[in-house]
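To begin, one chain is listed below as structure tokens, in the form predicted alone.
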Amino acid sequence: MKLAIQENLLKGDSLAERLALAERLGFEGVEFWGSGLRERLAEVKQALSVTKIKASTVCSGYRGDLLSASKEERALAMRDIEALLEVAAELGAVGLIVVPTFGGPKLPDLGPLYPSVWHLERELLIRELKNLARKAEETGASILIEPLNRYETHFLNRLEQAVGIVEEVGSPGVAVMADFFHMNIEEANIAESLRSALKYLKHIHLADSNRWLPGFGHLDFREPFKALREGGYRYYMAMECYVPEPKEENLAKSVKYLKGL
């Protein structure tokens, strides 16, 4: 297991300072958010090469929406996920999360040539995809597909809808990310589900079941854990939650419970 956490988690009036704290926890990854990424890079990569902490993923970041009834928006986002992707290979990252779209559609119905507005969104994400796919598979950084829970998005909302369309557009570069919080609202079995992703998991999120550190809410993390132990994951897993005061010794036994496991 290799633990990361997202930079605006960490305590630090520097960079520097955040990633010296992220390795005293015991963390070895830290996730950036990507706006503004590109014109931090030459701070980033310096602060990374005095560190043994590595750049986990690149989170987001990028404008407009694949799933806009703009035309000039989704090429918009098209054009900053190539870029983003770029940053994220240049700082030995898995990749950048992508959500697909948040909220309700944006397209019209196109009944009876699509069955549903969402198929329709599917066929135009998978297009989308291929294309982008090719500049992942250039970088080596990965397209991180994330399903988000019904309230956040009417479009992906189960790692199961996020398998279906990475194997259709089938790259290498265009894989899938779990996120705990996510899947405690939407899954049935959260381990079944990662067991039925694992060829295409490349990233997981951890949050507790009300979204707090792992270890402070409900959550049961044994039995996903295991799917993962077993099924060889590899990657890493990055805190995504709302961390209470004091934050430092909070993280610390967010981290040992979580090894403990």
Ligand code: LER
Second form
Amino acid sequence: MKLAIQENLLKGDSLAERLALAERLGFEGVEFWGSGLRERLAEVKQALSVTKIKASTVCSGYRGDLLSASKEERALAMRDIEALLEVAAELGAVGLIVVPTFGGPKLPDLGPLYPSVWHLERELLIRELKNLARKAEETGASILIEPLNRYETHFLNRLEQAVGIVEEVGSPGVAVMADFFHMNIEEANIAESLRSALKYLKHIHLADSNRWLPGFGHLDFREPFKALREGGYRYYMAMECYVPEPKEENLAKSVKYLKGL
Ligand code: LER
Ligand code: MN
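Show the form predicted together with the named molecule, please, the one above being the form predicted alone.
Then the entire complex follows, led off by the chain already shown.
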């Protein structure tokens, strides 16, 4: 497994300085935010060309909503996701992180046609992902479906649900990602959930129980990391968390803690 960090967690006057700091701290990859990334592509490529740091992933940043009640909003999300898959591929990133929807349901309850709005949303998402999978396969950048905790989305909360969707889509271009902060709230057993999802798992977000740096909360990372190591997980794990002051010192502490695991 390779350690990465979200771009915004690094201090520095320029991107080149932030990437140099990531390298000094022992990271191998940096996760970029998708919003405005196409416009920054030349700058990002230039900065990456003078460091060992790789672009691990692109995090979200598309407009619209895949599960909106508005056809235009869904189409906008599809177009933006396709465009960001191209950007991710140009950067050599594993893929683009996609949250199917934030918040509550936007579609109407079509009972008795569907047992619940969730079933309708699931069917719609599978249809959309089958379409997007073509672009993912063509570019080589994967769609990374991210489950979030119940306070951020009603729709996809656990890895098992994401695996079910990815299996039905049936494309190597659509994969699952796991976020330790969300898993700490939603999964009964994080190590077991990771083991069951490993076949489809292509990315991880790292944060402790309080969404601070790993090692700064009360989450026990030992069993989950053992599951990942035994299962041969070889993709990135990117820090997505609050970094308390003094930032550089605490980042170094957290990297040391994680590498010790
Ligand atoms: C939101 O809580 C989250 O974990 C992000 O990765 C969503 O893009
Ligand atoms: Mn996340």
